[in-house]
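This document starts with one chain, in the form predicted alone, laid out as structure tokens.
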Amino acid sequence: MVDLEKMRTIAKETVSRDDVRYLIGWRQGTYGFRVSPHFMKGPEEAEKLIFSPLCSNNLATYLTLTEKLPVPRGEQPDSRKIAVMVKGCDSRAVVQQLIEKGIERERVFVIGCPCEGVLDLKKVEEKFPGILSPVEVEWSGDKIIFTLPDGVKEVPKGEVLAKKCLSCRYPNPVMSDITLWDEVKSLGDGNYEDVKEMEEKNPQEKWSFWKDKFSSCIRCYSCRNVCPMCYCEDCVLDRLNPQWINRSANISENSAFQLARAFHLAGRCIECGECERVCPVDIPLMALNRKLAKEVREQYEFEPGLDPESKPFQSSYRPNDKEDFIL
């Protein structure tokens, strides 16, 4: 069971210490089911903390985004820890940024959240239209408790809880220096149900589905800046010299610039969903990351973010890895 006042007391002694620079939690939205990533540098700070099921941002990606080195003309880098706040599919983007050296163990300090699942927005926001205060919203075994301006209303877990949560396999954080709370059931059973409907389709039928949704990408690049995993600071996509990909918006330009990233998260990609949560044309993104990540599973044995020892899946080898394809 989520508790707030020790997550904002163990909030409040760990920006109080010396090696702690700020801590990187959630935060209430200024209108509806709005939650916003709050950057705590000082105790006083912490009563503005809350853990919910709205609270779907990745924080993890600030990591990578914050701390951008060299600092400015006559300055020295902070060498101080960041503390951050993590669901279960956070902390395995905390684990895989550390396997690929994009961050230093020694620079972060991890809050372990155990989450019962996130909301989906759109859901949320189809059945109670117009909300414009914020609200709160609350776990509450299967159901979920939303106090709205015209009072009290309980939902079924399963009507409003994002489509990533169903599947997931990692509601409790794999790394942490400290948990808040007891662990949470998974509501996932690593089945790839939605992954085989698509595997399902013919050639034709699955290039008419995707045709129509890169179709309507309008290439404002939220997947790629979201993602915690897409943190090159010489991104491939943005090159102008040599120009792997047009800026134009059209079906030949989106399509490889959507596989370009889906080939480039393969054995990487910690199924977060942020790509797909914040698409402003709704292209279900997770359906090509969440098919890698199954051939990564089921061909190699191998599942990103759980193991901070291991090594990059792109750069391992194994001698009985199968070599078939070689003649």
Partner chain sequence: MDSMKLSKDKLNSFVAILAEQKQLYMPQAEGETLKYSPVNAKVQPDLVFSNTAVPAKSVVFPQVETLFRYEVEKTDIKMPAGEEERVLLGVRPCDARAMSIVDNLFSWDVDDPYYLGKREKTIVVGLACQKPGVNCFCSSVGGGPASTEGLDVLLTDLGESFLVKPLTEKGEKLCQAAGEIFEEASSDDLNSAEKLHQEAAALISRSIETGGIPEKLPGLWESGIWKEVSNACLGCGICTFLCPTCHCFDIQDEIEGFEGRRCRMWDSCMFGEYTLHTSGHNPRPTRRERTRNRINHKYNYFVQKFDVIACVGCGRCISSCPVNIDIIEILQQVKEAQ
Given for the second form:
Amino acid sequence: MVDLEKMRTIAKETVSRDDVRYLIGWRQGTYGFRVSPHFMKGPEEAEKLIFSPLCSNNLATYLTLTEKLPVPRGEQPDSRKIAVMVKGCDSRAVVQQLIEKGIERERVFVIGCPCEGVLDLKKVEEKFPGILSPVEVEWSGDKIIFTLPDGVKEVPKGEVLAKKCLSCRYPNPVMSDITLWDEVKSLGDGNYEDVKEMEEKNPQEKWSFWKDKFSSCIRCYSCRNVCPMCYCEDCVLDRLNPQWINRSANISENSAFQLARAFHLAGRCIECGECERVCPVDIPLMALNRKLAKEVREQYEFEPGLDPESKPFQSSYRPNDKEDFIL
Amino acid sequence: MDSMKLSKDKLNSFVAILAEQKQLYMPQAEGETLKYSPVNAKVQPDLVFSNTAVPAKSVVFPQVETLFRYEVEKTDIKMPAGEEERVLLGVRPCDARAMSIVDNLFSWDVDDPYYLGKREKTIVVGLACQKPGVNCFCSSVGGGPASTEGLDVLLTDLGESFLVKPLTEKGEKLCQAAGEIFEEASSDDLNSAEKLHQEAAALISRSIETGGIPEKLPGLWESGIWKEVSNACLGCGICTFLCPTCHCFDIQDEIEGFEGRRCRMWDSCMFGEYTLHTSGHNPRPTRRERTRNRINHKYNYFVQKFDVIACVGCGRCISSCPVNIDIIEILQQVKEAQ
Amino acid sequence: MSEQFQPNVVAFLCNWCSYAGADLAGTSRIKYPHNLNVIRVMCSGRVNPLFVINAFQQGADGVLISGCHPGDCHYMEGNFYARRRFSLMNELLEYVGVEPGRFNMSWVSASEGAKWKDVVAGVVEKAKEAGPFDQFRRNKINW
Amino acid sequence: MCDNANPYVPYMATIEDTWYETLGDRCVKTFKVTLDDAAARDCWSHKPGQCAMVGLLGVGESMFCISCSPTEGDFLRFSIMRAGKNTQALHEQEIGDKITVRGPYGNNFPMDDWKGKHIITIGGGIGQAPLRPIVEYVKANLDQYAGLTMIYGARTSGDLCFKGEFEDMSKRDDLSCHMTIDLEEEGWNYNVGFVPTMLMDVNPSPENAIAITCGPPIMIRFVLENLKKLNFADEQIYTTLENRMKCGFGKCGRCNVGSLYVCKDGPVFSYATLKDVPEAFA
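Give me the form predicted together with the partner chain now, not the form predicted alone.
The complete assembly is shown below, putting the previous chain first.
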């Protein structure tokens, strides 16, 4: 069960430690069902922290997103830890960053929050439109309880939960320095029914589906920036020399961008679904990521973001990897 | 020219008349995304929506636009074909107002032939807003749900019919061309339109008193609020690409076989690469400086240059931000900061 | 089209095996289709997935990556990485609607001139069958 | 640009002459170009301090300062350091090749207002390029100015641009010319030391003088400090800024420092203007 009191107490303790720079958690957003990442600097901010089915942001992103400015001459780099609150999926992002040496273990303090699934805001805001005042939302068994301005509403989980959560196998952090409450049962079996359905279509059907989706891309790169695994300092999309993908937004360049983005996550995507959540034009990005995740899992029995000691998928191999497609 | 009335069952024929005369642009769903796209006379008009995801600026300032073409290793420069006459139907007053704000920039000092060329040949038929979204705050920045700035014709949905109000010469001509399908509007119609406008204005639930903000911003340059409000920022381009007044662009060359073009495309001040020097030096190295620039550009620099806030309060940047960075909240903090 | 469609196939050949194999096919006067644009790379492991995407963007109707047989890599393990990478690439391309057979990978050693001929013939045949690639070709969109 | 011309469409220009100023990884090559179109040549008039967009069709364009004074003749000079995609491609061009030029953009050094004053240029590395037009302009009208002092430095003697010109100038007794390099070098007969230090050694009088500085940001910072120590007023100090630019005439939005567009309101600013612009020295 979510215990906000305990969460705030631990947050206070953590952020007061000498070796912790700040803590990244969630806070109530500015309106309606929105939640915002909160960067907590001192214990007095503990009351702002929340944990609810609205906390979909994957905070592990900020571990690699924060710009590293050059340290002024004569000063020491700040080597204190960054404390971060993680759900099950987010913890896999942290592990994968550790596998890739994107972050150092001794620079992070991981606070685990077992999670019973987060909401799909699009579904929620469609169900309860036009709500401005902040709403409290809680888990209650297989229901979600909304405390709306005009009363309390119970909604079955299946109606409002994010798609990724309905088949989630890792609701509990796979790695943490401290776990805030009891582990929860996993919601799904991690099936790939949706992927299989797409696989069965013929090339024309597949392309007409993706053509539609790719052509609406406006290249805001939100999917790239929100991804905890997208942290190359020099991204191929920003490079001019060589310029593999033109800046123009059209079906050709957008497809190239989306394929490159998805492929870059092959064997790395931990299926937190953030890319799909943030997309302002509703491209089903997870369908691409999940296709690759499925192949990696089924053909190579590999899952990213579970064992910090494992080797990255694409920089390892087995001599007997499948090669039936090779001529 | 006086206001007229268009019965809703004649909307289809109105659309057909417009589409025959000029290239008609209307909000169309591309997947689940509403944006302005060219349509033909047979389109079934659907004007019931709060606002499009992509603003109407995309018609006069497209995401990608060819500046000129050339052949590789040759020196002749070929200009793109001239602009077609266009009509935009269903534009919300905030988007139209944004166009008139951006006009300032593109006609400042040097005229921008591409933007102004499109703008001059575009007739904007607006539809007064009756269902403001949760994050609309147009009335705080000088607009309103029935603002007419930037519009050539304003439609108001009266239920069974539209009240059609031509506002400019261009708009009058357009209405005259479709003259026969209109009915005369009674004073009752005018009154009920006025009442609907007021009701819509009352529905706007968010607001901010913007007076004093432009004057206050310069003093907050080194303030801690910029770090505070940009902590959660992802540095993506949603807020700027979907902003109806954001007008910054990049210019690039593209080559296809032996043909090439120089084109411009939307760019975002939230991208690190936007200001990056070739030397590797970046005058705006972190999201803090970029956020500060974005707010200052809209609420300070633009005001200094053109005496108008470069924000129309459409609320898109608030609704679409993946991490709930809320421009009203930032402005509130600016007001409260010492 | 009165004439039969002649596809444009881009082939990335590893310097040590497949390029030598293609060379051998040439010096042995083995006839094979001429629709191939060969790009020599040092190792099949050097081929960046973006090369493949870009080849399709710039007008390839088919792509072939060819390297040493597993275990024979001049750099010990380059082709093992390539195998993993492009097996997934193949899946991804098919998933978005690129016809099966447009993207190919083969192992051809320096002594397999005859196999090279068969591989090329097969790849060109498949590309012919699939027809011109136009899914995300650049093609001066909105110029 | 000619009136009524599309401001995005460049003029074609031919490279008349080209030579290397410095060698190495980030070498500087100077291009002397003339516009192909006679009408374009007629409407082109630039002043010291202005910039132009130089590029190649199929590659792109970047903003460079025009490094010659209009008093030198009916041509343009650009001194370009090889750094990115565009400059690499430009460096590959030879005599007779075509490049594109549009401009001139920005404001200029107020050479007329400075008449009768002592002009002091303080440059570092490639930062001498925008100062060179001043030097040439004053040299051509030496009777109208009270004098010309040049301080120019680079890391090594190999990094000094326009070295031949400086050597010639240092032989003249109507000009005061000071060259310096950061570290001692064999065969180097001029000064050794950083530019800001050199400035203190030269110790120019602020009376009836104008100091213009351009160079790496760190140098500018110390030069400004030292000029203040030498009692130069803010209005007597000028510098020229450069930012990433795309259009050159205040539309694309990226070159702003505070509310000023470098391409329109600049690139030449007096320190009196800039000291209140928070982003100027970022």
